[in-house]
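In the block that follows, a single chain appears as structure tokens, in the form predicted on its own.
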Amino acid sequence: MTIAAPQPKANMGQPVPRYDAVPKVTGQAQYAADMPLANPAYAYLVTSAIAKGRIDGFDLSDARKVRGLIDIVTHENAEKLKEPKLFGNGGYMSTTIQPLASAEIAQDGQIIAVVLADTFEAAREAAHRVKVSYTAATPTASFDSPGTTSARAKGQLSQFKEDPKVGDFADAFARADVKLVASYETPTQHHNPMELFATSCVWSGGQLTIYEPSQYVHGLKNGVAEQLGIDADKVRVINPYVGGAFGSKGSVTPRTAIIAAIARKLNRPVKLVATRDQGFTIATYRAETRHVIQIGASHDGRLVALRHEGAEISSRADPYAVGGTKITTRLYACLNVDSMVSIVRADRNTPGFMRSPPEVPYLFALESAMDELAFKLDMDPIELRRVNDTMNEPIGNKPYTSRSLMACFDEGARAFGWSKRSMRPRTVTDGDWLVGHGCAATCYPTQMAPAAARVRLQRDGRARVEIAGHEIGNGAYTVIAQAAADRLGIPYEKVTVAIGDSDLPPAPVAGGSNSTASTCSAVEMVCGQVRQRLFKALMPNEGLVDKTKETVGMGQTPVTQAAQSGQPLDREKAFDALGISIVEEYGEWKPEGAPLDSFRAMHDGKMRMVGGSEMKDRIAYAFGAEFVEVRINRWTHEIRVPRLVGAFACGRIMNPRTARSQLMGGLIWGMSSALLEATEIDERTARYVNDNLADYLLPVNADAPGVEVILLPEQDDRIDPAGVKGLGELGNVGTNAAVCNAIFNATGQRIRKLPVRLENIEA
């Protein structure tokens, strides 16, 4: 065992190496753009240079002189596709803005032409020679730009169901002993996965194969089929590896159907790899947000009133909102709660999911405010959270299935050395450096969705698992193999896993931290079916329930009991009894509380995710506590973060190695969201100006020299059969608040707008 492969604690699996480690480090792993195609045409996008207006015309004469040019597709000659429906309103699409549908321009960087050539270089050269004349209109860029419109999110988006509230906030706040009112802001941020957005489309006999990095192959399959007006069975998506996504590849973007239609017209494979700067506008991003937090408390720190008002930017076309108040209004005990989320429309591309979509901006506001309240009360921030800890969420009084928040704070505080922290700001120095310590809570809903799996077990103990899950760097291959190995009682090395193909049994989107819980629950169920079949062969006379035997219990047959328990299986005898050498089973699993149409929706590529705060009689969340040390140079105002410590409780940990990796990356990204990341917008033109990896700041090793991840053992039997809570998005929630809280402890300066740069420091 090493730091990277922690010793497993109770309810944790073994830290086996990643299933896909060798293929990835040796270059054998094939990503979407690596797939070999026979005589492909190469596509290159031309995108709009204005954010609002219309195209008056194209001058293609110079572009057509490029040797190897095949065609240039614009709105004037493009195939008209079916009007898309936003994923948040029951559709598949990331946006309803349709490129190449008309001369109208609705956003900066909108796709306005696709250039096709025999080589990538020729396509690029011709694309750069395309000349476009526009009639530009004055765009609205962001919150403070003239021309925005604002309305409550509730009622605009079917996915947005509530503005949580309980009690009488106004009266309780008016009567509170201590009051806090503060405003917070978070910026636009872009995912920037290492793998660029790519699409390759191949037609053969009316069948379409798509090679594209996707977090949801069944959603992509069905969404593209709908746009093209063909049966979904005629579309296959192949995507064994995704080189990072973080939400940007979770829903269908307009480019896919465009490339598919062009490939059908050409009767030739077409390959598109968008450029880094195009990725800022042809996909989604984290919208900028604004928040007002009002807290009323008694002198002993108990919350008596809490209100969270949030506002989010979206496009003119789409009412997208993440609405994180369902988390912030339930995190702490409080009898009087109010909230509201508004959508502010501007001339921008539509936002979308980005790792921990609601939690990162909304918990920043709440956890910053909790630190401000603690200072106002002259109270330790951890003790303020302890006073307001609760086993029942306040809105519906539903019990948490498990809640280890304070255990995480206690364990993290010990590791961090929190007891040595000075409560008075600007009192700890190290030469020219001001030193500060901050903390924040993190939480993320435990979510699950229907999934199907096929498992084949051979006489020699080898097994194959098939499920259309997604390897986005999260260790899906690894934990699925471990789940099967544990359930079948065979070595991990004897399991092969097939994922990332829409021809496999459907699995949910790799988002919402539901993948491990959903796929492993399905795989374990089907492995149980395999065991039951083998035990039945060994126990042919035990198939009926014997009501007289109390040991059977709950009406289960001895066969079922043996299969579902950990009872060892004599595999050779079972196969001899069956007279065959291979057993294969298929099964479909859905979580408790999933709607009746879950299995049909699963095959249609539509999500029926349940969990979190939306469970009928309980609430399920994973929790953690994060600690940050900052150092700020008193002369240059440089900000350094030498230490990040996170303690997390996430139910069953399938693999401590992959879990630690995800949580460590989350902590670093959380720090980055506080100090580095922001997509800068030209307010005059509503265009992104730092759409590259030179100017869009990202952390490197030197920015995070010390990162410690603590995994607390936790067992939760009230969530899903696998007992997994999910942790992929937990690690980067709250970190931005912890950083700002540490900056206050170092300097005495409260900074409520992200990112914090050295020019913001006044100390």
Given for the second form:
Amino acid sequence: MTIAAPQPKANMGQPVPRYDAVPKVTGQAQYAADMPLANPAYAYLVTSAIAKGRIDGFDLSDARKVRGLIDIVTHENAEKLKEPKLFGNGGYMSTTIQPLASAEIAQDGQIIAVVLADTFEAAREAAHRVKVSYTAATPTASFDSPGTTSARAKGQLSQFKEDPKVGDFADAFARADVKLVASYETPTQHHNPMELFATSCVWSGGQLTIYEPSQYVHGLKNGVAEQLGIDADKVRVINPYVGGAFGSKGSVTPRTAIIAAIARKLNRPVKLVATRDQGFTIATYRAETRHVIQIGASHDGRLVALRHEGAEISSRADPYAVGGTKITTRLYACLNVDSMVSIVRADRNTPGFMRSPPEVPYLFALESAMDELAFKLDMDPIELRRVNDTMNEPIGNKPYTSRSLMACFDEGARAFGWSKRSMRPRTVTDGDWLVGHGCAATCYPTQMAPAAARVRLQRDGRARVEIAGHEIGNGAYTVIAQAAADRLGIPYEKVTVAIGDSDLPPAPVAGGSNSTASTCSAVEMVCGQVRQRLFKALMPNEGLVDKTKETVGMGQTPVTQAAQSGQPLDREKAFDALGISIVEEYGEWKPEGAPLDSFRAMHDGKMRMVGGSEMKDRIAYAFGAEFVEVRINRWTHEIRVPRLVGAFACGRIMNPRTARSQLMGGLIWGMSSALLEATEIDERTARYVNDNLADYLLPVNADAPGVEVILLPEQDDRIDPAGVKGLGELGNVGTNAAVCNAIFNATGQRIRKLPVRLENIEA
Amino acid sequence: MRAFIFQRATDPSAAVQALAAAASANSPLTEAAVQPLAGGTTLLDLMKLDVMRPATLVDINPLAGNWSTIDFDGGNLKLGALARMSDVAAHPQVRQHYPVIADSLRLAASPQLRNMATLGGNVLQRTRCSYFRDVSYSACNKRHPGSGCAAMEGFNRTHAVLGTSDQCIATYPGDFAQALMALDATVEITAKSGVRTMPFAELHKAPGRSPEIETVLAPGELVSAFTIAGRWPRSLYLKARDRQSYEFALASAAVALDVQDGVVRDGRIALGGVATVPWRVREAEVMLKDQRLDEALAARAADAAFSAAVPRRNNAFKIDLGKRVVARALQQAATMEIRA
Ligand SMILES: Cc1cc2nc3c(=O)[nH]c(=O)nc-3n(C[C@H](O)[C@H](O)[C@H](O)COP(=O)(O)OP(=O)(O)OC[C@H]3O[C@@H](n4cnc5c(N)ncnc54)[C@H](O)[C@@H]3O)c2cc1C
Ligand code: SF4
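Having seen the form predicted on its own, can you show the form predicted in complex with its partner chain?
Shown next: the complete complex, the earlier chain at its head.
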């Protein structure tokens, strides 16, 4: 075992190497833009230089002179597409701002023309030569700009269900021994996956093939079909690898149908690779948020009143909100809780999911406030969490299926050396550096969605698993192969996995950290069907049917004796008894509590995700505790983070290697969301300024020299058959609060607005 | 990016010939139709962004045979304009006798960039002003004289507080040039008329009323070498930045001291990240002369260094930061251990 491949503990799979390790490190893995196309036309986007107004006209004369130019598509000659409907409101789209539909401009960087040429270089040059004249209106950039409108999220967005409340907050707060009121702010952030937003469209006899990095191939297929007004069966999305996504590739962006329509008109494959800066405006982002937290507590630290009010920016066109009060009101025991989320509209592109969409901003507020309260009470912040730990969430009094929050705090504290921390701020220095330690809780809902799979087992022990899951760097290939190998009793190396193709049985969006739980549950179920056929063939009269059912049904039940013996069954004999050499099974799995229309919706590319706080009789979350050491240079005020420690409990760990990698990336991301990442908006023009990877700060290796991930064993039989809690979005939650809490410990200065830059440090 | 002609210069005279061919008296050097290509890490980026649109590139890398020297003769240092940043940063004699040079290069950019980039290209790198680098902003006096300045009232956290004008507040982003400033380097320029030298401090021009003119170089002139007189073992480069690596300076100081018996005989300070051009602060230097350097003196010198600073909305912090960087750099240099 190595650091990268930790020794499995109880209820953890083997840290087998990644299924796709070799193709990736040798450059053989083909991403969307690598797919060879026959004689493609290259598309280059022209995007608006204003955020609000209209296009008066184009001067294309200079662009048309470029050798190799094929066409320039603008709103004047673009094909009209069907009305888009927002993902969060029952549709497929990331935005309802439909480019090329009219002369109106509703956001900075809106697509206003697509230039097509025989080479990428010619398309780019012609695009640079396009001249546009606008009539600009004064746009509203963000919270403090004139012209915003604000309204409660509830009722605007079907995805946003409730403003949780219980008891009498006002009364309890008024009478509380200790009170805290604090406001927090988080910035605009962009996903910036390494892989750019690429789209290639190829038509062949009325059949459209799309090569595009997508976290949801069935959603993309159906969404594009809907916009083009064609049968979804005529569309196929292929996408075996995604070079990072973080939510940005989950819903359908307008570019895809636009490129598809152009390819159909040209009768030629069209390839688009949008530039880095265009990625800031043609897809989604994490909008800036503001929070007011009010906490009332008794002297011993018990929370008696909690109120969380959140405000989020969205576009004029769409009421998007992440609405994280659903978790911040349920994390700790408290009898009187109130909350409200509102959406503030500005002239911006529509925001969307970004890794742990609600948790990152909302837990920043709550977990910062908890630290402030602990300091007020002169209590260790871990002890404050312990006093308020609960196995039942306070709003509906539903039990957590499992909750190892305090175990994570204790394990993490030990590894970090928390007991040596000074409670008093500004007491530790090391040469030029002020040293501070901070911690915070993290949590993420355990979510699952219906998924289908096809599994083929051969007499010689080789297997092929087909499921339209997504390899976004999460290790999907690996854990799916492991799940199948486990269930079929064959070596991992004998399993072939096909994913990332909408012709395969549908899997849900690789978002909400539901992928492993959903795909592995489906794959394990279908592997069970395969086993069942073999068992039946071999032992028709041995009464094993019931027992095999037990084996192949719910995953947590102990495996049958037959399976335990190391020889689950004599496979070859079973095949011979069947008289065939291949067994193939297809099955559709849905989680408990999934609505009746789940399978139909699944084939239509619509999500029926269940879990988290939205289950009838229980609540399912993964938990963790994060510890941060910050150092602040007394001269330059530079803030550095030499140490990040996270302890996490997430049900069954399929593979400690891929789990660790996800959580480690999460910790670094979380630190980065506190100190580095912020998209700056030019207030007068409502345009993004630092829309490139030099100015949009991401951490480099030197910024994260010490990252330790601790995986706690945890077994949860009340979630999904695979016993898995999603962990892809667990690592980067709460880190921002832990960083600020550590900065307070180092300096005595409380910072409530992210990101923290050196100019925000006072002393 | 526009289509362009690619030429390779085989010797210096062919290079300057090719470059001078398209020279026009009216347009600034940065707009000249023919541009020299060294490492390409500034130039090609700006071409892809459509900011620079040369019709012809003259690749000067074939001149590296003569133009990439790193020559220390025991007393003086000569660096060729085509020497790579990484080679100079790692050179043992540079590190020993001119730590400020080695540091300024080592702390710049990334290893990959340092392997590509040359010293000549480095000192001539152009501003990172986001509005300059994004042609969709129409107001940029540096790109289009007279069009205005989007940064002046825009997001200007990284912009300059020294050497600005009402036309342009773009920061000179490089690190190495501060070392050259502090060490009173001489720059060697090769032109059609021959080779000439001048103080490096005279190479760059503050924006004033014509921010499009960034240096005194004319089309057809190449930077061929830098020379530094004397050794400067008591020198260093302190760089404050948002990330631990791979990041431009928010404020930096190149300092070089000649300290004898605890008294500063000669002290040099140049600032980076805060000014529109490589910035020498003589008004602070004179305060050090013949003094014992302590915390109070360092702080006074730092104050003097920023006495002329003009803040904008988002960059006022640079004044205070810059002062602390200068003060710290001076104290560190005063106490640094010198390898014999
Ligand atoms: C992401 C990124 C981060 C960076 N970070 C830093 C940093 O932290 N600190 C820092 O100092 N720099 C940094 N840089 C800038 C980098 O150091 C410069 O791009 C590089 O030094 C330029 O050298 P080059 O040889 O590649 O120049 P080129 O791009 O080839 O040329 C630059 C300019 O100089 C002209 N030119 C080149 N050589 C000569 C010559 N001999 N005579 C006359 N004209 C010439 C060219 O025509 C061009 O206009 C960074 C760059 C990038 C892309
Ligand atoms: S600061 Fe200078 S480079 Fe930047 S926009 Fe203004 S004029 Fe242009």
